[in-house]
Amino acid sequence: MDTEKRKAQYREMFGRVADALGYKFSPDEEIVDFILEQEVTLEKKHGNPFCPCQGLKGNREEDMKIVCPCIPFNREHFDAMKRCWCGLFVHKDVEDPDELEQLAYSEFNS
């Protein structure tokens, strides 16, 4: 699989996806070119594109929750943030990502 045509096929799938949830693409390439690498990889490896910001489990049905994009399992968290956990993607009002906080779920949670 050809890693770099591998990322334009996700760009396409998720940023459709994305869309419709009032998600978008964060406007950091170098971020976005990133998190898409290591979702190949871990594809690659595991046989689907994990959000690599999450630890596998080891439970198929807990993992699937962590294929990206996983905005739908994680709704409310990533609300909250207006970002998903690992940063791909942002709110569509979102310019500037690096103002966003970061919110555990132990503490969003509480």
Second form
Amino acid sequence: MDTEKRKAQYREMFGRVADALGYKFSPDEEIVDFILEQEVTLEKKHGNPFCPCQGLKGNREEDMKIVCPCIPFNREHFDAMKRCWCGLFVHKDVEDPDELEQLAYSEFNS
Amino acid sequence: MEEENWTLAAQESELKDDRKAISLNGQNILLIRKDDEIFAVENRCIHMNCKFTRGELNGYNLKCPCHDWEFDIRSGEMTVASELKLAVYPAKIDSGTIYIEMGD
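Next up, the form predicted together with its partner chain. The previous block was the form predicted on its own.
Okay, now the whole complex, with that chain kicking things off.
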């Protein structure tokens, strides 16, 4: 698997999903490139581009919910932060992703 | 009154395990027979382009075999995010022949 080619494919496929959900790739291109590269590494190792910022649970039902982009399965939480957990995707109106705070799920859900 | 534009898609006898993947007008489509109804859905997951041909059907929910994303074959909507939709086409069976309406 060619890493750069796969990253380009992720951008097309994941961008399409994110766009429909009101998200876009982060304007921080360095972060985007780094995370996508981690996902290629995970796909080479595990067969799927899992979110590199969340741990695998070891069972398919749960792990499939963290294949990137995992926005559909974490919608309320991510909408509250205006970003996905990694910060790969942000709400379309976000111009400065550094202003966004990561909110632990336990904190969001309390 | 809108004019119907039915296109011959397959013979009902060609379905195997109530399914048949076809290509029509450049579109990959999966025909699914459930009970006495026939459904026609885009045979490409919006997520990573996987084909649904071997996807599990639970009620009206078709699960992508690659990453388990589920879509309602009646509306095309993803079960947990209705904004994500597969194309669905009106379909009917007439005397053992399956027709779908591709639109313009």
